[in-house]
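Given next, in structure tokens, is a single chain: the form predicted alone.
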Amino acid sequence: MIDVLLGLQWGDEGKGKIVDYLAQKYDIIARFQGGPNAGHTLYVDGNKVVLHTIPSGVFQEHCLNLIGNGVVIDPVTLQNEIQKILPLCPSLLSRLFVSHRAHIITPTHRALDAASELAKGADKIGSTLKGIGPAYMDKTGRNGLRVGDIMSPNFNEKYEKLKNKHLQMLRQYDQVVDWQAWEEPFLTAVEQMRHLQIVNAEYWLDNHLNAGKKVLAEGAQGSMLDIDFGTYPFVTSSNTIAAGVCSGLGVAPSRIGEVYGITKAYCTRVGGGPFPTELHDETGAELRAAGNEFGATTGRPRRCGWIDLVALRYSVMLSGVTQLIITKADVMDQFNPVKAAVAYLVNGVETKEFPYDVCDMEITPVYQSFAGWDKPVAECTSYDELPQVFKNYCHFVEQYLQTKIAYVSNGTGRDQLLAIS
């Protein structure tokens, strides 16, 4: 069976450690979607370690490692990444395998998502400008570039085919992007990829889970930036739930087992896009102040605001999330009270369902205030440590959700991680 895991919020939501850690009872991880957009960050031996594309169970020597047909990939954001990774782990590379089906991102990529994001002005929808959007819309136009190219001996011819196509379509922006400069380490990067494992994914999978092998899909961003079902069009390019595991790695739906949906304690969001929870005053400093709530891809701060249970309650409901996992609950601690959405006022009408468009609406939430904790939870190291009020508050929310809690996150540390019973 394949278990997965994915962020049910706006991404950050801390899934590189919840990786690490699951990843113990684990023979593969594999990244479904995304790209280097991601930023799944990892704390090992002290050293902060961020992951962009290689799935966070690197660190777990018993492991392997794949990177599925529904990634894109940047070849020299995987180069960097690997020449990072191998001092920490010399074994990498023998445990690293990609998807033949995988997309590769272009330096001409990178300039249409930078032109097109320009031109929007103020509607620009934050992109991280790093070509995925392209990429994905070269995906689906039948236009794109795979990891298998680049075995082929008339790569060469494909790729210059490729890029004419966005030079003509740059010639519309006014805003000038030096791509010409991105040219030369793509190249180069790309003959790096040609020594790495390159795979048949769905058959590589497909053996090793008639082996009896334990697979562990892992997703990137957030469920709210789902291209179906978030919050459009201030959304990602993939699908970033849990069916989004099946068309990414090239399984059946019969093979999904548990599904994960990690959330924080609060929430947050980086770049434009609606945030109904979202702290304009004082509070809202304080919580990205404790939550050191800065973008692990990008540096940008990260807007934040109480946790949404309206939002979570979807986000469970579309992937069937069977357990839930809450990081960052010692950011709590210093809060009192700690507030929960619970439903919304959507032009004057009272709902608890998320609705269609968010970016047009005009949305209050209705908030449940709770006591703060009596003891800080990022000292407990263990349930019974946790303080009575808090097991309360999860309480709450697990009958809200209706899913259990198996986990809570009570600081950095790879062992700061506390089963729910």
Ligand code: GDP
Second form
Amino acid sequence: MIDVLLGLQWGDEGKGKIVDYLAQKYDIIARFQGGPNAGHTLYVDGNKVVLHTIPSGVFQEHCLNLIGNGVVIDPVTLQNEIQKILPLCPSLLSRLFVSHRAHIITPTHRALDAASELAKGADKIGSTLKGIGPAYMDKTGRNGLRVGDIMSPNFNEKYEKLKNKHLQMLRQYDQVVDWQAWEEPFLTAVEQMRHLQIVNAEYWLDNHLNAGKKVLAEGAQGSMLDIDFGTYPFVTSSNTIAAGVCSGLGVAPSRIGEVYGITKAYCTRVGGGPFPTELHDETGAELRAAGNEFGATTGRPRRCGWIDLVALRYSVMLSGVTQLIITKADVMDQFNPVKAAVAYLVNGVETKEFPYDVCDMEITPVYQSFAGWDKPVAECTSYDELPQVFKNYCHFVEQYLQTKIAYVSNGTGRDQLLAIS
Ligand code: GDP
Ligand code: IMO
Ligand code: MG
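Next, give the form predicted together with guanosine-5'-diphosphate, keeping in mind that what was shown is the form predicted alone.
Every chain and every other molecule in the complex is listed next, the one we just looked at coming first.
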């Protein structure tokens, strides 16, 4: 069976930390979508590590790690990441596998991302500018370069052809992006990628699954950034929900087992787009400070607000989440009351459905208030030690989402995770 772990909000829910922990119980961790727009933070022996392309199972010595076909890879980011973590993880290269079918992000994809964002002006998506949108556009437009192509003798020809297409496109924009400086490092990194273990990943996974190996699919971004179901057009360019696992790894739906859905005890978003429970006041600023909410990939301050159960219920439904994981519960220690949106008021009408046209409407969240925890969750080392008010809050969330909470995370460390019985 293959289990899945994915974010239920707008990303940065703490997926990296949880995958690193859960990887103890799995043989293989596989990324199925996204690319270097992801920033997954782990603490390994006190060292902070941010992973963008490499799956978060690398620090568990027994774990194999697969970058699946649904991922878009920037060879430069991947090589930088490998170099950075090799000293902490000497066996990395023997445990890292890449699908032939994953697509490559080129320097001109990045240039197109930047030019397109600049041209959008005030309507910009707030892209991470890593070339994600243009790379997926070339994939679905059937022009893309795949990892398998770098092994082919006519790689340079293919690359030049794609580059020339991009240069034509770039001429339509007023902005000039200095992509030339990125080309040499790109070609060097492509050369280095030839030494990685590039595999027919769908067969590779099938063989491992048939041999009884346990696989965890690691999501990037979050359900509300999904290309189909997120707050379009303020989304990323891949399917971040559980459905993306099948197309992003080449596994059948019948093989999916548990689906872990992660949410913070509050909510954040980075970049543009609707965020119904966003707090523009002092409380929002306090959440940012208490949660250290600055982007792991771009360093941008994250927008903060209360947990949104309407959006969460939608995400849980879309992915068939079987177990919830609540992260950053310790951040709420200093807040009293703690609030949760339980419905939206739209044109005077209350709804619990996430609206289609969320970008064009005024939404007033309806909140339920909870008394703040009477003892810091940060100090608890077991479920039994958790304050009763916090347990009541968890129970409310479980009832609302009709899904059990499996773990509560109460700190950045690998072991700051309480199993909920
Ligand atoms: P990801 O993209 O979902 O992997 O999440 P990020 O790494 O971008 O952002 C999550 C941030 O929260 C990181 O800085 C983590 O170290 C941190 N974090 C994760 N879990 C907890 C937690 O339970 N408490 C606190 N205080 N920080 C956490
Ligand atoms: P992890 O995996 C938070 C956001 C960007 C932007 C939008 C589109 O760390 O949770 P893109 O570069 O994909 O074209 O940007 O999506 N975004 C993320 N926000 N966490 C992420 O990844 C994100 N990846 C993309 O900020 O609003
Ligand atoms: Mg992140």
